[in-house]
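Next up is one chain by itself, shown in structure tokens, the form predicted alone.
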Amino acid sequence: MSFTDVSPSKPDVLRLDNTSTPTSATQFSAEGRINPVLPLIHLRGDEFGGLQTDTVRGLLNPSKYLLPKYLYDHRGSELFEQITALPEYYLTRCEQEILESSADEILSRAEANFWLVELGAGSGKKTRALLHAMRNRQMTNQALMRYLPIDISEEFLYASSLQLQEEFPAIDMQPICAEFLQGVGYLTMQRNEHYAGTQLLIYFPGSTIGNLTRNEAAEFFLKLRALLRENDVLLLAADMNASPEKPISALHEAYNDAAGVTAAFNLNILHRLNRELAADFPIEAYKHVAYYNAGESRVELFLESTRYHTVSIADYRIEIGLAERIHTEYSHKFNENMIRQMASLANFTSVASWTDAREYFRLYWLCAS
């Protein structure tokens, strides 16, 4: 079933504001499971307040930018399910092909009480590979597993989970609508108060690790592991860099699809900001543009002006040139000295990795020590 085809009920949402704690809204029963309702924690604060703050710093900055996170409103999430199937972009068929070849010696690997944590759940199409293999060892393993995606699109979230809630109904499961390392860190409190014989497992997929700058992913990787503890594990998937197996022009076809749905996903951006914050972008007069940058070992994607205009958005007139850039979104490439070097510096142990037939992608356990 794809996701057009589920119309959930409205969820249960437990909002908690900055002077809520974890402990007094936590949603677990006394034995341990999660409800059953499905209910969806929400953590996130001012959305309108943030959502107009950065554009407005982005769009005054002399090099213009808009940041990555809010290319994922509900109709960004639905467009980038789509750029998944598209036949350019590999990143999504590498990563399920390493999960459903590897997925049970990947989970045998985690403790017997688990959590699995994913960061920027999306539908959960590439997680089903991952649950199958949960779902094998409940069979012979009463232990305690979770699985408890966090994502920012609350609908999206919600609609995904409910389906994977419905094709696994032995897992527990729990939607929490966060930033990654916030929701992360009402984990920590609900498994260090609660839970301290479980193990996190934080899966965080589709290399999105390579939409952070390099010290942004470094500085993620230290907040990371600042919240957990030793034996925790991040699963982290990355993109490779180009090689002499994986030419420069499969990275160029994958964020420049024939059927310019990752245009329409780009673009999708103004459209948010007209109808949120009331700006009046004409986006008529932009188009993409995404390039392959081989000094920086990574792809920038833009959105860039076809005429001169101006933008009216809060109490700014904004003007911007002809053929001038916004930039919004980098995804980095990685080798697999980046990775253990970043790791190292951020006290995880690269364990083990797995890949895929012709090698563009890999997985890494990398374990808290």
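Bear in mind that the values here come from a model prediction, so they are computed numbers and not experimental data. Residue numbers count along the first chain shown, from 1. We call the rigid core the largest set of C-alpha positions that still match within 1.5 Å between the two forms. Compared with the form predicted in complex with N,N,N-trimethyl-histidine (AVJ):
- Relative to the superposed core, residue 306 undergoes a C-alpha shift of no less than 2 Å between the two forms.
- The Cα shift for residue 339 between the two forms, taken after rigid core superposition, is smaller than 2 angstroms.
- Taking 2 Å as the criterion, residue 122 counts as shifted between the two forms: its C-alpha moves by at least this amount when the rigid core is aligned.
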Second form
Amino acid sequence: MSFTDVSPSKPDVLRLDNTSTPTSATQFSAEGRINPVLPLIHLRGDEFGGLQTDTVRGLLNPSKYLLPKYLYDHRGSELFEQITALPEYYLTRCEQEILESSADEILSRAEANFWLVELGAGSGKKTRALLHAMRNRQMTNQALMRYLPIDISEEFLYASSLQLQEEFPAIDMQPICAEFLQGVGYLTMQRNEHYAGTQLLIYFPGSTIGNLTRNEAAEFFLKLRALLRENDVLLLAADMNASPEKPISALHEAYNDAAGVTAAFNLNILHRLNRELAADFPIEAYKHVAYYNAGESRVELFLESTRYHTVSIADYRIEIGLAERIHTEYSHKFNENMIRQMASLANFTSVASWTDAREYFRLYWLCAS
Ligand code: AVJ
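Since the one above is the form predicted alone, can you give the form predicted in complex with N,N,N-trimethyl-histidine (AVJ) too?
What follows is the whole complex; the chain from before opens it.
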């Protein structure tokens, strides 16, 4: 049985959009079934309604595209996990290095009472480093601290939260199944009503911000800021742009790994469309293309067709030319000034940042001002 079988109507999930009974403790039984240990707050709407509409719209566009969020189905998330372990994919290890050496210092900037909110289910060593630092602080003062991961994938959220709660029993945890901003909105309300003296620390890891276009990123910052109050904090992880310290070849290799895992990750979206939309992409006719666009300071990912063909999806028949590219993902890269500017446009002030030994990656303490 998979975690996806935990339907929102089961009693171990607290739904806020309809009347529900609060939950008791849950745990895994020997057969791997989930029984009520960690109550999960569920705010998510129906997120897959858009796959067909979004796909058709993207393929009818003069420059064809697919939305990056659809890369992350179950298989896509597995492949992304594999990417994070690749020798060429330095991002995850750099962020880990920063947190392992600086988590105590980073959290020492927080107020006495704070909630650490993570955008994306925290599973890796990065989150552990932060939770260690939280535990260290907790031992020296009796302040109120909570860890609240927000993720739309109930499956990963459950698995990682249960694991982390087991490792850090003294830290109060509350997983929230929701879209990021929806989850933050819910938490701000809770804070304002019942925990007015508590600071929100929004940790946005992984350089996920890089997936967004500039306009989308600006909108995200503004919307997030609107939910926060002065002195709340966005702890933002962002991959650095190419520089004298960071050659373009490092960027290129991170998205063109020798083992071909990134190619498999990219191509997986076509498998998904064939399966879930009964499309008929000839997957062997596509190749993975990724390159660094210096003018836009981003890596761009495409699926390139090696021959002319047509694809049927729903009632549409879409022509795909020889060497035509379908855009699948952006991975924006940032220098400190870009982050500072984006932040200040949305009324955040960059007050500190931390980097790894090679200066490939950076964590920013952006204070709501
Ligand atoms: C999850 C968006 C941060 O941009 O590096 C990695 C996604 N795609 N390899 C990135 C990704 C291909 C990743 N982010």
